[in-house]
Structure formats: C-alpha cells, structure tokens
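In the form predicted on its own, a lone chain appears below as structure tokens.
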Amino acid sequence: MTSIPSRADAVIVGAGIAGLCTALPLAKAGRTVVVLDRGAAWGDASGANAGTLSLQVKRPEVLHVTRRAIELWQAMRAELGADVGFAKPGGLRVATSEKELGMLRGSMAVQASLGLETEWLEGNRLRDAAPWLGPSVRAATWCDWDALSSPLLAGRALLAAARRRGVTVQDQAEVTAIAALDRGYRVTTAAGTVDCAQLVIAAGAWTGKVAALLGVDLPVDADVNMLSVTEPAPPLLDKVVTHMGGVLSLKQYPNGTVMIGGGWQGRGSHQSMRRETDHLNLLHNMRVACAIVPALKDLRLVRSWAGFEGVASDALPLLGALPGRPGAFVNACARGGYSQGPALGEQMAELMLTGRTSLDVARFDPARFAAAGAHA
C-alpha cells in the first residue's frame, strides 16, 4: 500500500473523474497532490457509467462547460499518452410522440440561442441518416459534438498519468475527520493523516458527508443508475443515441458491444452502500432500447449493473470555494459529471491556482446552499 505523505499542497477527497481531473493540472503546475478515496480509485460513479459525452442532452446552464469538456476529451489521448476510447461520431436525440416532438423543438431553439446548432431530421432524411432506427422514432436532432469514451480505458489512463506526475493516489482511505489549522487542514483517514494548504471535496455521492466534517451542510443525494452491455455484434448503429424523454442512451463500441443506459434507477442508497439492479426498470430500459433500435432484440445481454451518481438538490454542479472555510473547495455532483469532468477539473484547478476561472461557473458556486447551511 502507498503511504500517505504527512504534508501536501493539496488534498483531494475522491479519486473519480472530478478528483483526478483536478489533480492533474495542479501537479502539472508543480503542486504536490494527494488524492484519497474511501474505496477503490475510479470505483464508484466514474467507473460505473455509460461513457456518453452528449452535448445536446445537457441542461442550458452547463452547455458551455460540456463543450469545453468534449474538447478536452478529444485531446486526452495526446495529453495522457494513452487511449481513452474517445470517438466523436455525432449523436441523435430522438422523439417518439407528439409531446416529445414539441419538447425537442423547444430544446433545439434554446440550444440555438446559446450557440449550439443542431439539425432537425425526420422522414426520408432521418431514415437515410439512421436506417437502423425503429418506426416509432418520428424525428431527431443531430449534433456533431456528441461523442463517447470508454470509462474503463479513461480510468486507467488518468490514474497512470496522475501517478507519473507524482500524485499520490490512496485507496481505502475514507476520511474520518478534518481539522482546521492556522493555514490549511489536517485530514485524518483510515490510512493515515495528511496536512494540506488546500482541500478539495470531489467525493460524488459522499460529498455531503465529507463537507459535514467541516461543519458545512450540502444538499447531496444519489441516483442509482443502471447500465447494461451486450455481447459483441456487427455494426448496428454508428451514432450516439439519446432520447428526448431522458430514458435512453445507446452507443456501440469498436469491439462491437452496445452500451445501454438512460438513467433508469436501481435499488439501494449510498447511505446503506447497497446498489443493485431493479429488474422491472431494467426490463423497461430494454424495451425502450429495442423499440428505438430493433436490431438489439437479437443480442444477448452480457451484464447489467448499478452505480451511484451524486446529485445536488438542483441537479447542477457544485464547483467553488466553501463559504467560511478558507482553502477548502468542492468539485462534485454534476449530473452527467463523467462527461463534464475534464472541464470542471480544469476550472477547479484554475480557481485554486489563480483565484479565477476561464469559464463562467458562478452559477455552480456551493455558496448557493452552504451559506445558509454552514455552522460552527
């Protein structure tokens, strides 16, 4: 087991996409960094998600962040010197009912007002672009920004790059206490104690629990998202597919496997540490998938699983300094945090290094909750 240094410039709690993408630019700037994880690094939400990097499904408030993140994902292979399974085939956001058609047109208009141009496809144009779609699909918007990556490959690459940069990544190091020092914090864990000048909470679903050790209340809950993967198959779909109703994500990887997600909820909670698939919801997920891409009916599922995703009460990221806690920050709970992770990590590191960010992230300031919830 790697020993924790007694001192570091920065301690980051959470070794998922948020924590590692914060650690790398800090280390690149010459800071000593320790990343702690309560379990296995990359073992919770980051390692148990669908890998969809879809821009057009994101809320208007995070479009600029997601766009920047996709740019960083695209550059990641060269930056890290390792494959992260990135591809940018573009994506279709489909509608299957009159209500969804109206919602899709409304979303398209909002996105256009924010500088994201998508293309409306229906009739022969839709069938020519995606002949593999089922007859229930009435229209779709096309976005050439929509992309994908492999969480398995990305986790390996980010962890290896962090360690090459001198970052200490410590597994099985749940934080049990945080004490304020004259300048910084003393972080006590199951694997040892480390003092730091700056502290970042990037603990996903456990962010609220860690913040409470600093006397700050953050309204954080967790989704228990389910995912499934099929056996390898010949090429079936050549684009990322999402659903206007928010009940489906589909993509086929180069090895032929198809990843099926869509936010269908499993059972359990992060408080109980229980996460398991809900068979009825899983069945609904598969029915929707097969209606959208009928060729999926001929494939066998290899595995289905559930993973936690931390979510703030307004479903927007928590990114910024913790009020009244000098040198303490939070970078967590972005719905779709895997896709936004590189950009949110970049902004977090900029804030810690310079006191400013290159993107407008004021809307995500944890003070929107913590100012009222902080206590001594």
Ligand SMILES: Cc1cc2nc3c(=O)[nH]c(=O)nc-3n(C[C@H](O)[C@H](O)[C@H](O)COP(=O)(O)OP(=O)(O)OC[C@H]3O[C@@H](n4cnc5c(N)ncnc54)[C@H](O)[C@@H]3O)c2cc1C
Contents of the next structure:
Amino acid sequence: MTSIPSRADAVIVGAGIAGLCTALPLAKAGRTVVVLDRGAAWGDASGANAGTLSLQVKRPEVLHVTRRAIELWQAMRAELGADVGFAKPGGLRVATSEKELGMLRGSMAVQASLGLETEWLEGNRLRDAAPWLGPSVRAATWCDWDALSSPLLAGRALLAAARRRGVTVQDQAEVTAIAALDRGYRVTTAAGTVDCAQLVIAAGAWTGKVAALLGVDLPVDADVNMLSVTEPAPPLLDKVVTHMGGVLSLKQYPNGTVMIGGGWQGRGSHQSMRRETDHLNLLHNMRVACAIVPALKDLRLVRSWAGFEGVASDALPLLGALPGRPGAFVNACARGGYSQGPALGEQMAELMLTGRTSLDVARFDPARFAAAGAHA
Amino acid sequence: MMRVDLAVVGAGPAGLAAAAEAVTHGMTVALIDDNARPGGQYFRHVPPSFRRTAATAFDKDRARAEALFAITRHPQVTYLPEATVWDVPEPLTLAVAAGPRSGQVEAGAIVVAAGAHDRPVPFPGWTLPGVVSAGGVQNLIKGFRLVPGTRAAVAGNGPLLFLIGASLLRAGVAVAAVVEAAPIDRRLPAALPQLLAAPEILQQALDYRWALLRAGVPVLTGWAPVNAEGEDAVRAVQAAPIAEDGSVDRARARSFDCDLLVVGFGLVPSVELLRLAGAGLRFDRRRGGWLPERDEALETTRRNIFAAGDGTGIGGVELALIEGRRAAVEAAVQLSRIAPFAADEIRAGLRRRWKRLDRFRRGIEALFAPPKDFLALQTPQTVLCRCEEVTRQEIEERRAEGFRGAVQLKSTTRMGMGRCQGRNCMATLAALVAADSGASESAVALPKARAPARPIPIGDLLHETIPPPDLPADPHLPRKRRT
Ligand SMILES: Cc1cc2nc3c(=O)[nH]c(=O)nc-3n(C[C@H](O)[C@H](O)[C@H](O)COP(=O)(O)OP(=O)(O)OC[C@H]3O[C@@H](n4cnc5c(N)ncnc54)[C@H](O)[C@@H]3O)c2cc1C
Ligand SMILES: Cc1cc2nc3c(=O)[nH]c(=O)nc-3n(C[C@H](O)[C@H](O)[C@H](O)COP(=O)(O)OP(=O)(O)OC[C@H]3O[C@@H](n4cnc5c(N)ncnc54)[C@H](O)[C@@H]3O)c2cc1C
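Take the protein just shown as the form predicted on its own and give its structure as the form predicted in complex with this ligand.
Up next: the whole complex, starting with the chain shown before.
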C-alpha cells in the first residue's frame, strides 16, 4: 500500500465530483493537494448517479451555478483531454396533471425572470418535437441547456487528470480524526496522517459526520435514490426527459441503454451504509416511465441500484468556510450535485485561493447552520 | 399476489423433486421456471411437436422424466412456466415476471433450485462463430436434435466433456479431439476409491471414454485450448499443455481442424437470487465458485429459504433429485406438515444416498480439479466480456491508470455492465484481480447483487395492482423513505 504524503497545502475529504472538481483548479494554481477517500475514489454518489445535467429542473437559487457548470461540462473534454460522454440534446420537463401544469407555468416564469428562457410545448408541437411521448403528457417546457454526461467516463477522466496534475488521490483512507494545529489541521486517516494549511470537507452524504470531527454541527441527511438501466436498444428518445413532479428522469446513452431514475427511494441509510432497492418504488418508477415513454415497455431491465445523495435540511448546497474553523471549508450536498459539481468546485477553489468567488454563492454559506463550537 | 406453502424456483430435477415431495405432505406449491417446459438442464427435451430422429439421454430416462413432469399437473401445484423470479422484495416473497401473469408469490418456505450455467473461460478466438458452450450444444442436441457442425473438437475442463464427445459421435459427427485441462489419467488411481462409491455413474463415464477410444478420437489430458482459428467461423483449434499453476507450454501446441468447437470449463451455480435474498455464500473453487452456505437441513442462512441441486454446487442429476426431496421435507418440518418421526425416516433414507453420491462427487472434483487459473490462455487482444467487448488489454490499461479492484475495473471498462450483468465474466474479473493482488479469489470484493436477478421486460412490471405512490410535495426537499 502506498502511503500518503505527510503534508500538503490542501487536503480534501472525499473523492467524488465535489472533491475532484475542487482539487483540479487548486493543483492548476500550483497547490499541493491530497484527496482522501474512505472507499474507492468515485465509489459513492458520483459513481452511481444518472448523469443527467438538467438546468431547468434546478431550484432558482442554483440556476446560475448550474449554468456555469454546464459550460464547464461542455469544455471538459478539451480541458481534461478525455471523453466524459457529454452531449447537449436539450431536455423536456413534462407535466401530466392540472396541478403540474400550473407548477410548470410558474417555474417557467421564475426561470425567465432569472434569464433562462424555456419554450412551452403542447399539442402537435409537443408531439412533433417528441413523438415518443405518451398521451399522459399534457405539456412540457423545452430547455436547450439540458445535457447529459457519463459518470463512468467522467470519473475516469477526472481521476486521471488529477493524478496527472500531481494530486494524490488516496483510496481506503477514511478520515477518523481532525486536529487543529497553530495554522491548519492534522488529518488522521486509515492510511496515515497528513498536515495541511487548508481543509475541504467534500464527503457527500457523510459531510455531517466529518464536520463533527471538527466539532461543527451541520444538518445533513441523505436520500437513498434508486436508478435503473435497460439493455441496449435502438434509438428511442433523443432528449433528456425530466418531470415537473420530480418523479422521473430519463435519457438514452449513445450505447443504447436507457437510464431511468426520478429520485424514487430505496431502503437503508447513509449511517448504516445499507442501500437496497425498494421493490414497490421500483414498480412505481417503471410505471411512471412507461406512462411518459410507452415504448419502454418493450425493453428489458438489466439492473437497478441505489445510492446516497447528501442533502442539507434546506436542500441548498453547502459551500464556503466553516465558521470558527479558519482554513476549513465545505463543498457538499448540492441537490443534483453531479450537474453542479464543476462550478461548485471552481467557486470553492477560488474562495480558497483568493478569498472571493466570481459567482454569488452567499446563500450556500454553511454559516447559515453551523453552530460552531457547540461541542468543541 | 399468490400465497402458497412452498415456492420452488426452478423446475429442473431438484425443483421437480421438491414439488413432488411437498404435495405428499399436503402443501400447496408454486413451481416457477423460466423455460417453456419442465426438466431444467438434465431433462431438457424436444417439444412434443418435433419428430424424433436420434436417441438422447432423455429417451433413456424417459419414464423417470415423465413421472417427474406429472407433478406440474398436480392440483396442489401451480406451475408457472416462462416465468422469471427477479426479486426477493420481502424475506419470503418472490417477485415473478411472466407477462400478464406477473406478480408476487408469498410463501411459508422457499426452495431455490436454480441450477447452474456454463463457466466461460476466455482464450483467443473463443467468440468466433462455431465456438459454442457445452450447455448450448447439449441444449441443441436435447432440445432440437441439432448439431451445428460436421467435425467437432471438444475442449475445457470437467466430466461433461466426455459425455458431449460421446453424444456428438452418436449424433454422427466426427470428433477431432477431446482436450481436458486436468491431468485426469495421472490422478485416476488416487480418486478411484471415492469414484467407486457410485459405480453405476462411473460406468457411464467409462462408457463415454470407451466410445471415444473406439472411434480413435485423440484425448489430451492436462491440455487446454490456446487459440481458436478462423476468420468468420472457426476452422481449427490449437491446444497446449497446461500445468497446475496455470502456465501453458505453447511451444508444444497441436492443431485440430474443426468447424465446431465445443467449450466447457464446468458450471457455475446460479446464486443471484440467493444473493438478493441476503443468504450467506462461501467459496469453493472445485465445486463451481460461490455457493450458498447451508446447514444439514439444506437451509441457507435465511430462515425457511432452502437451496438444492446444482445451484448449491455442481453435483449432478441424482444428487439434485435427493436434495430437492430433502429440502421439501425440511420445509414441511418447519411448517409443521409432517410428524418428526416420519421426517426422520425419510431423512435417513435420503442421507444414506446423499452421502454415497457426495463421496462420488468429491472423487470427480479431485479428478477434475482445475489449474490455479486460466489467465495464461489470454492474449492482450482476447475479449473478456462479450456484452461490452472488453479486452484484456483494456483491463491492463486501466490498471496502469491506478484502477485495481473488481468494482473499479468494472466501472471504468464496463466489463460486467452489459446484458448478462457479469453472470459470464465476473469470475474472470475476480481471477484477474486475485492474481494481481496476490489474494485469493474468495477475497475479491465483487459488485453487489441487485434486482433484477435476470433481465426482465419492463412491460411485465405494469400488471400487478399496487398501492398508489407517495409523491413528494416538493421534489427538491429530502424524500420520505422506508428504512
Ligand atoms: C442514484 C442517484 C442518481 C443521481 N442522479 C443525478 C443526476 O442525474 N444528476 C445530478 O446532477 N445529480 C444526481 N445525483 C446526485 C449526485 O450524484 C450527487 O449530488 C453528487 O454526486 C455528490 O457528489 P459528492 O462528491 O458531493 O459526493 P460523493 O460522490 O458521495 O463523494 C463523497 C465521497 O466522500 C467519501 N467519504 C465520506 N466520508 C469520508 C471520510 N470520513 N473519510 C474519507 N472519505 C469519506 C465517500 O467515500 C465518497 O466517495 C444522483 C444521486 C444518486 C444517488
Ligand atoms: C451440458 C450438460 C450436460 C449434463 N449432463 C449430465 C449428466 O450426464 N449426468 C448428470 O448427472 N448431470 C449432468 N448435467 C448436470 C445436470 O444437468 C444437473 O446436475 C441437473 O440438471 C441439476 O438439476 P437442478 O434442478 O439443480 O438444476 P437445473 O436442471 O439447471 O434446473 C434449474 C432450473 O431453474 C431455472 N431457473 C433458474 N433461475 C431461475 C429464476 N430466477 N427464475 C425462474 N427459473 C429459474 C432454470 O432455467 C432451470 O430450468 C449436465 C449439465 C449440462 C449443462
């Protein structure tokens, strides 16, 4: 087993999208960076997610960062020198009931006020745009920003790029203690100890647990999202599909497999680490999917799984300095954090390098929760 | 939702025997199998509409098979053919995909008799047309009386090779060679005492060998296929000596012309469902790899879930029949359907025969114990995962990038992520990781078991009546879930 360096400018806890997208710009700026992961790098939410990069499903508070993130996703192939499976076919956000139609109109208006123009489609125009939609779909908004990428390719590309830039990414290195030094922190892991000037907690669903090592309370819970994939099939749907009620995400990858998600909950918890699919919710998920895209009935389901998506109690990202813990930061729990990861990592690195950010991320400041020193 | 005393997964010898025993104790049974006809692997038979041309093992066993199949028409038995058990949503509930009949089966006890499937071992050319698995050829001969070639070679590891060689001869096909990786001739004397525990089965095996000898078929033992040659179809196979440590001596390779190469490296127990049910597994390489842990009553580590037959370790048809009965008796005991003394009597008879056959099985396992691994058969261009067309070279490239574990190699190459979901290639990946890390195959952490146990049409999931969903009021907020 390789041992970790004894010191670094920055230590990042968690090798998911949040951790790696923070590490890359830091390394580019010449900082020495160690990224620690409890299990295998990219082995949790970032490796298990659906790869949907939808702008129009995001909350108004995060539209600006998501838009920036999609720009970064688009540039990632050139930036990393490797394919991340990015495509921007645009997306439809569908509504199936009177209530959802109202919500969709409201959401569209709010988005327009924030500078995101989407297009209202119904009737023949909707069927022309997406003949594969079922009759239960009453209307949809079209957003040409909506995109997708492959979490499998992206993980490989980000890890390879990080290693190439000299970042140490250490697997099997659970952080078990963090001690404050005169300046910076001493981080104890299952694979050795490392001292650093700056520390970032990017531990996804387990961010609360890691913050507690510093005596900081963060209200972090986790959803147990389920996802399913079909066998490869001929081209069936050529756009990203999302749902106003938040119960479906659908898209077909170039290899023909269709990914079916929608935040249906599996069983288990991030505390127990148990994550199983929930049979009944799997049936519901498939029924919603077939109601929206009836041709899915003829495909074979090959695998379903569940993963942990960390979420703060107000469902906004945690991004910023930990109050009362100089040099310690958090970047975690963005809802749809895979989409937003590149931009949130960029902002985090800017804050660490310059003390400022180019985007307004004040609402994500962990100070809104942190009862620092509560049990320090 | 159907409710029965006993749910039996698999209508092969073990499952049929379990159902037949269960009804004698008054139990209601659901017998679920994904084939159109009962019989599983051994009693696979031609549809009644087919004309018979040649004799097969099935004809010999016809009376026995017909008696077993009768259980599918018993009034206490609900037989569900063309039905796939794909999930275990509750400890004693099975989810079944069967077109409009899809739904759940709730049972007092479950016997999983899911059988085994071919173990694919990659070597150069193994994906060429004309290279077929032992199970596949057996199915064609038994199920359709078809042999897809005129001059066959048979290669791999395990007792089935001789059976296949002999049945090919009987079907009128020339056999160019039989290539067996284990040095069985050298090992025979040591294994003989155990093999004599079942002289009637030994006699069968010797008959097959004798038929090959009489036909002048070269039989190479301690040799393995190292290349299947041909452009759009197999033309010849090269074989070379293989040592116990898995190394091959390509310099001594011999070539055999053939237009059909039958490859069989033994069978792998189908344990997906048991993994989904959370049953504990143990590793036994000679017996096929990962097997369910069972106690003497054939109960898994999950209460009232029993496992029987080849799905618990390859044992052959006679053992499967005994285990099926035994599992049903134990289920009857658990559900208080049989008096303890009556159970003891049946157990005693079964145990005697089981012991004898198990002794024979150990002899077969000693005789055919495979080399450490078959990794030396591969070249960089060899395809390891057919569904996603992943080559050995791609694995090596990912390793050089720092990805080493099975889960990481899977997600960075897509090996095991295709249609078969690793049923065919996970053992290869585990062997590669084990060789790389110096650990044993049993220590390699494999991807989790996930529904569906086998691919199922999504349309099958729309028929059942289920309670309405609990929809989120605000999809952005944390969702409700059952823990
Ligand atoms: C099934 C599913 C589908 C999803 N679909 C989408 C989607 O389509 N689009 C989208 O934008 N988002 C989606 N998401 C959400 C998205 O995946 C996550 O928001 C995002 O991946 C979070 O990234 P992360 O780096 O913060 O967390 P993670 O990827 O979970 O990484 C955190 C890492 O921290 C490590 N860690 C934890 N504790 C410690 C410790 N003590 N020491 C060391 N390391 C530690 C973990 O091992 C883990 O690797 C989905 C999530 C799930 C589960
Ligand atoms: C080529 C070949 C030749 C053989 N020759 C001999 C021989 O000569 N002598 C001998 O003793 N043995 C032989 N065997 C082994 C013999 O076939 C088995 O020992 C015997 O069939 C095992 O019976 P079983 O009931 O355990 O499993 P099987 O006969 O394999 O039956 C299992 C059944 O369960 C079904 N099933 C599995 N999972 C599911 C699921 N999730 N949902 C629904 N159905 C499912 C399968 O489709 C199958 O029908 C041979 C095997 C092969 C492959």
